[in-house]
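Here we start with a single chain on its own, the form predicted on its own, put down as structure tokens.
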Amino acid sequence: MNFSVKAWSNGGRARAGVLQVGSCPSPIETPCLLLSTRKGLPHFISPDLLPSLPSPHSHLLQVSPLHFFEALSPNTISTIGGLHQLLGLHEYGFVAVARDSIQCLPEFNSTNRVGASFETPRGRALIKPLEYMKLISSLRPNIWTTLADEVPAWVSDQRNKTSVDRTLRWIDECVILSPAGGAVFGACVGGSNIEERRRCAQELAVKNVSGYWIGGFGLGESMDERPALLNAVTVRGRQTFCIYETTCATSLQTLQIWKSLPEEKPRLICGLGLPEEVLQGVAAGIDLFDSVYIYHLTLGGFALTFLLDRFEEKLSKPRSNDTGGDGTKINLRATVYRKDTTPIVESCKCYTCQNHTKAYINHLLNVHEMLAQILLEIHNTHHYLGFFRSMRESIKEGKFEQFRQNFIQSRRDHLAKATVCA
């Protein structure tokens, strides 16, 4: 694995790069999302239909290697040849990360110093450091991140600094127990606690990792407090401290830089799935995001409209006020659109949009037809692309943060137009 930073926005963190995966044909420019699957493979997504999607930018797979835990033996998928050989994708990428947002969430407090906990659907599992790498070594996966324990933001510092503690050492852990091939990203956590971020982060950048995985969001922790607690990863700071002298009642100052996680290493966030939560992310120097935001969407019935250049035009009028939208999304089971002969966005070269129409899926939908959500899947995970494309080129503009305020801004005065018109 190779990465690099191209271009910064002016005047911000947020940065465009390139990552080169071994298995890719093709570099991927970052900011980029991962695809979230279950057992390596979209949800509602089939191998036939991924080449559909955008390339070479959905060629980045996320999978957990907790679904594996009771499925094939890991010395039978290692003979096999790893998740490349299993599923027969061998130009895609696959990045593993413990938990998945969906089936396995972190339980933390089951978690104790011999592994993590997770909730899965079968239950609740303790996973330890050596059975982890015992499933990363037989899935060979281009990436993986080292076992972390995650907590959510409402527990107390102590509960904090033990998280941050387990974490260092079971990236050590993991490091001896690694194998040969595949990217390691060292975990980040601390919870909401800005300072065990920040030490965590520290103690983080010294180590013989490729990347970085900064766990712990998605988990309680307020859009408000957010910033905050990126930053305290991300950004290169400084403390002031007052020293007494012993001979004299004055004080002198002295300042200690704290370090972030290195510039040249790319960083992944699992937990940021709405669109301002990623705007929040690249602007803090995120480079990797995962889907999980899709997948909900497309369970839900929903597909994403907003515009994705640089979202000048002016918003359209909302039809009517029982469409389910919010200025990004509309809900196709909506009756308002059981007669709509046209594409969900007119513009869009998504498979979906240039072969069915919005009443045609609001009809798979309502019968319950599982077409309706892959669907849905290839045309929301297309459009999210798009969104992913136009950041990028806002920041190899020096534009991003015009591009965030204004899709900000453009939200606010959908509501707006769409509380007047109720």
Given for the second form:
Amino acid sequence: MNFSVKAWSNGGRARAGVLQVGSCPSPIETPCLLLSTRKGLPHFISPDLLPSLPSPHSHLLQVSPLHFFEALSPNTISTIGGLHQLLGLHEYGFVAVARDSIQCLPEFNSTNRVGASFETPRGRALIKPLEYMKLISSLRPNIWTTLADEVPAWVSDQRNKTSVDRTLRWIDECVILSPAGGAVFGACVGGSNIEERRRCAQELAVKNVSGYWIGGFGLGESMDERPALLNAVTVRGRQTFCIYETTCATSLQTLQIWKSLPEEKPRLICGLGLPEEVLQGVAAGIDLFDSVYIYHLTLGGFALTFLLDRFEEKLSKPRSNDTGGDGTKINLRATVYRKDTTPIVESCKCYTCQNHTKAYINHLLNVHEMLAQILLEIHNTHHYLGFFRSMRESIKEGKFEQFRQNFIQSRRDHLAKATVCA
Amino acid sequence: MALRFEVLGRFNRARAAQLTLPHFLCQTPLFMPVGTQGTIKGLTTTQLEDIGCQIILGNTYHLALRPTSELIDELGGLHKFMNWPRALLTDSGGFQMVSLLHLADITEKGVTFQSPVDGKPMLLTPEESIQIQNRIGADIIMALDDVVKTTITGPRIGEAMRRTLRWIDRCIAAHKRPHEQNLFGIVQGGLDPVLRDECVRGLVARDLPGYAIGGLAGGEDKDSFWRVVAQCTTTLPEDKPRYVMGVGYPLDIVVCSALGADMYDCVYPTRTARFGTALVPEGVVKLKHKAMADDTSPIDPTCACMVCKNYTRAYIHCLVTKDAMGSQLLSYHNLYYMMTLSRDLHSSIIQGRFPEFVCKFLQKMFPKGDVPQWVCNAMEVAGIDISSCCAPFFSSQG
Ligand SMILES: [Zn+2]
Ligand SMILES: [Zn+2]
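Now show the form predicted together with its partner chain, given that the preceding structure was the form predicted on its own.
Time for the whole complex; same chain goes first.
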């Protein structure tokens, strides 16, 4: 794995970079989306349909080793030859993260000093670093994250401190057991406590890892407290200096104490889903994101529809509220689509929009046919990859802040209008 | 008539033909997967084309309920609605009602049933069935018939057959798109050769574009099953397609093709996939089985499908019956298997090596030579020598 930052957005921490992963045919530009999978394959998009998604930016797949725990033995996975062989996806990059944020979630009450606990479809599972690394060694992902003790936003300071201590210790344990080949991303936790976040980042900064996984998000924290928590681990010294220079005499001292995660290494986050949340993450300097949002949209019968191409453009005018949407998405279960023979997004180049109408997807949802989920996952993934492309362009043009403000503003306008309509 | 049927090759009773339908040029014998609600469960239309599907079946009863035939018509027909460029076939809706609804009753007027929507009594007449199918717009539409279980005996069988004949005239009269859609008549008559014969003669007199053999695959014994098929295929016209409804298993398809049938439909390959069963030349592989967890071979090493080229039994084992992808991948393989079987039947007949194909097929499925007696009996009538794949001990069993 190789990563380099190519551009910083004017006056901000948003950054555009390039990530090279051994098995991917061409470099992947960041910020980028990792496709959410179930046992290594997208939830509904079968492998022969995957190439219809934009390449190479659809080539990073997130996989949870827990999906294989007690389902396939590490020996069998090793015999087959690891994830790339197991899934027949040789030109894809696999990123292993313990939790999948859908069915496998951290269960902090049962996590203890020997291992991390998760709720899984097969019940509660306690995974020790040794077992976890056995799975990682057999799966041979391109990138893997260390085991973490993730806690929700509401735990006590003491529990949070324990979580950071454990996570830091497990980084060392995992790294010692690490297989050859894969790049390790050290886990950075600290819940909703800025001091703990900083402490974790600082300790992590000196460890021998190739990148960082920022954990503990999407676990009950509010959107408002997120920027401070993210900045606590990603703020660069130089910028700290710039911000505090005129107002605070201790700025230089502050800079020395608060070492953040080194900026030359990639940062991956899980648990930020909505476009607004992803924008927060990108603004704070995050490079890689999970995509459980797409999974939830797809299961709910939603399709993303917001405009992508130019950040100056406003979102489409809201229609009446019976579309079941909110300006960024529509609900295809809504009866207004019963006879709608247009594609989800007229200009969309995805397989779904090139081949099927809203009326057909509405019918498939009505009769509970799986093809609905297949078509929606394809469109939503395609669309969200487009959103990431737009963000990258705006960063490269130095206009990320403008893009972000426009996006948020037009959403607000839309919601206001929709309220008036209703 | 909106089809052309050209026999390209024969081996005794078996035939390989080219069936030209309004939307596709098909090669027979062929298997038609069932896409009840305007989709084959878990597969895109592009995948179905990749797999080689030629005709897909839609169920009139389900489509009439949702999204309704009026809506399909308004949006340009089922082909356009589901974006399927190749051929479609719809059933009459009668069989679905009788099999799905407890309160269905058949009178001279039609099939009466309780609406599953509001419980009100409803009536599906032959005229209505055709009208609905005209709106859906499939390449082949089926006449409404009076279906009785093959296991039933007595005068009801004869009554149903004669009613089916009376209804065919009402269907023909109601058919508004004979130049775009082909109305197939259905041979009824249970397991009674006299009734079957009367029905065939009655239908042939109407000179329909094609004929179906109905009322089978409903629990009758296998010997009765193939004998009805054999009887009908000898009396039905040579220059018209013959469709055995609700069949089925690969073995049944091979036997029926040897007897001169051309078309088949069944939910089995996709339904069994959802329960974790794969079709292979040796029979079936149950991927749920514990032994599969460590099996690193493909589902079928001789299969060239996307699934067998990429996946191990072990991986499919951990998906089946738990994850959507499990049934998607298995359905893909199973349909690929059925399409390969169809193609092999077609080409082996054309190339004059049909008996060799049948023997190889039976050898794989019955490696010990224990070919079922009914298959041996049918093959004798079909004039296919299968002695090379039958163990003497088994073939001598009566
Ligand atoms: Zn699309
Ligand atoms: Zn296969």
